[in-house]
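Below sits a lone chain in structure tokens, taken as the form predicted alone.
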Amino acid sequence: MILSIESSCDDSSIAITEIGSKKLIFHKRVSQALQHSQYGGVVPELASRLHTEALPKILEETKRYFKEIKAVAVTNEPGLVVTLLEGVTMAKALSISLGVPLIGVNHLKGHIYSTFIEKEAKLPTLVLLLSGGHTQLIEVESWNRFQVVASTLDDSLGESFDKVAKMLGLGYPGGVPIENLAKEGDAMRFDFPVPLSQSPKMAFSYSGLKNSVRLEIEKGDKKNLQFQRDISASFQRVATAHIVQKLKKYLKTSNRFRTLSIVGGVSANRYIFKEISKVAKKFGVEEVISPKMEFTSDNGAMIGRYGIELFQNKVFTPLEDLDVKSRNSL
């Protein structure tokens, strides 16, 4: 078994998952949504604090499997450097004391095996990255081949989903609340310019749009609760247009992928996995798959399905080697 852990941000999470059969043996995670929340987004300091209390406690749920494992795979990068240096130090505490070797994973190529948890990969594969930290078009040929094709100039999805809501006074994180108002909402009241859509450029952007809400929530009545609808709506409805529009660009031009996997954690969101849906089957991507409910958020599930691809291939991290950086590439 591989024991893994995800510390990148604000979730506290570890599992346990069987390297031959994919099976998830034990999986836990722990939400500091509601501690940050009064803040209106992530405080690192507090994430780190956080994660040092539940970190022990999950992993002391663990402990019947510690014979049996055989790795320990933990997100080493991208992150808040404080929030992975607690998944790290842990990693390597357990890496000594059972005696088995590190396994160092990105944690976007996490997010990309989320939709193999308990499954054998299904590639070559398009995917959507969509999270609160990414935004990006990534050809996935193999195990350790990837190449992105486009990612945001400036804030991601989830991110400009989380500024919306802090905007209209609705708590972090806000893309449940702003998906939620939405359903009730006139997605065409408000006329926002969809970012990007004369530019030839393969990238995504949302400064742009953010910016236009608030200018729209500054002239409103931001309590008014049909107000919220409306914003959210058309926001939601503009933000999915701008992905959708660079998906049909590249799809124009190449039709090689018969998969496309959304994931990260925007990929809950089932509007938006319904109209990618819809343009991605009209240009002849065959299946749409996103992860369960469960693994679109940051997770230990992820990052031990993605361990063990590196297990397997004998890519292991020396522990004097196993550091922690804040950006990185695929």
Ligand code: KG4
Second form
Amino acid sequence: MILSIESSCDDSSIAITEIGSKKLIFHKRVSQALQHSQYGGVVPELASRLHTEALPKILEETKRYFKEIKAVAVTNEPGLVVTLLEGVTMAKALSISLGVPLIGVNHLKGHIYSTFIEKEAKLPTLVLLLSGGHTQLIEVESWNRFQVVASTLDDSLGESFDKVAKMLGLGYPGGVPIENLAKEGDAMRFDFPVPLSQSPKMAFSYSGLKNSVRLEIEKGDKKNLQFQRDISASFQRVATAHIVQKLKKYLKTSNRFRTLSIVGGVSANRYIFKEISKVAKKFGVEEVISPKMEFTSDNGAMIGRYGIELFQNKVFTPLEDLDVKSRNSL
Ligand code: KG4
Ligand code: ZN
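What's the form predicted in complex with the ligand like, now that we've got the form predicted alone?
Expanding to the full complex; the earlier chain stays at the top.
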């Protein structure tokens, strides 16, 4: 079995996965969303302190499997340095006391493998990684070949949901409340411009849209429920149209991939999943997949799942080399 730890942002999570069968034996995730909500975003020092409380408690529950652990996998990049250190320090201590190797896991590769939890990997696939930290279109050829086709120039899609929610006074994180409000809203009431619609660039950008939304919110009554619904629906429509437009552009010139995986926290959004699926299928993609709902946001199971790929390919990280990094591409 492999024990895996995730602490890159505001979720403390540990999983134990059987290496051969990929079966998830244990998985627990403690979200800190509530504690950060009043600040409208993640406060790194608070997050770090909450990890020191939650991680040992979760680890305690896994003690009965210790004899069967063959390696410890841990997220070491990218993320908040002070929170990554919590998981990495625990992983190092475990590796020493259990006498097993360490595996440093890139968080983004973990998200990419979140659709393969308890399954064999099906590659190649095109991936849309839509999270709080990233917005990327990635060609994934094999366990160690990742090619980023487009990234965001500024904010990520998840971040833009969080910022719009904050402007409306809805707390953090903003994805779920905005999606829910949008269901009852008039998506055509506000005609926000679609980002980079005139640009040939294969890139994403959300800061301009966020500013257009801010100007409308300043003009309106942000306490009014119908106003909140219409802002949410209009914002979500345009934010999605931007992804759809760039994906269409990509698929027009490349039809190599039969599957598209949409991963990361924002993949929980059913409107976005539906709209992207429609265009992908129109342009020849046969299957559009996303992780099970419980694995869309940050979790230890996805770190374990990609950790298994590294274990089976004998990619270990010597204790003295395992360092944390805040930014990292694939
Ligand atoms: O992948 P994730 O858990 O953390 C990062 O690695 O960043 O993604 C968190 C992001 C947050 O910005 C959150 O608002 C967004 O995912 N999110 C959603 C939804 N659920 C979570 N965004 C839109 N619609 C949702 N239903
Ligand atoms: Zn994440």
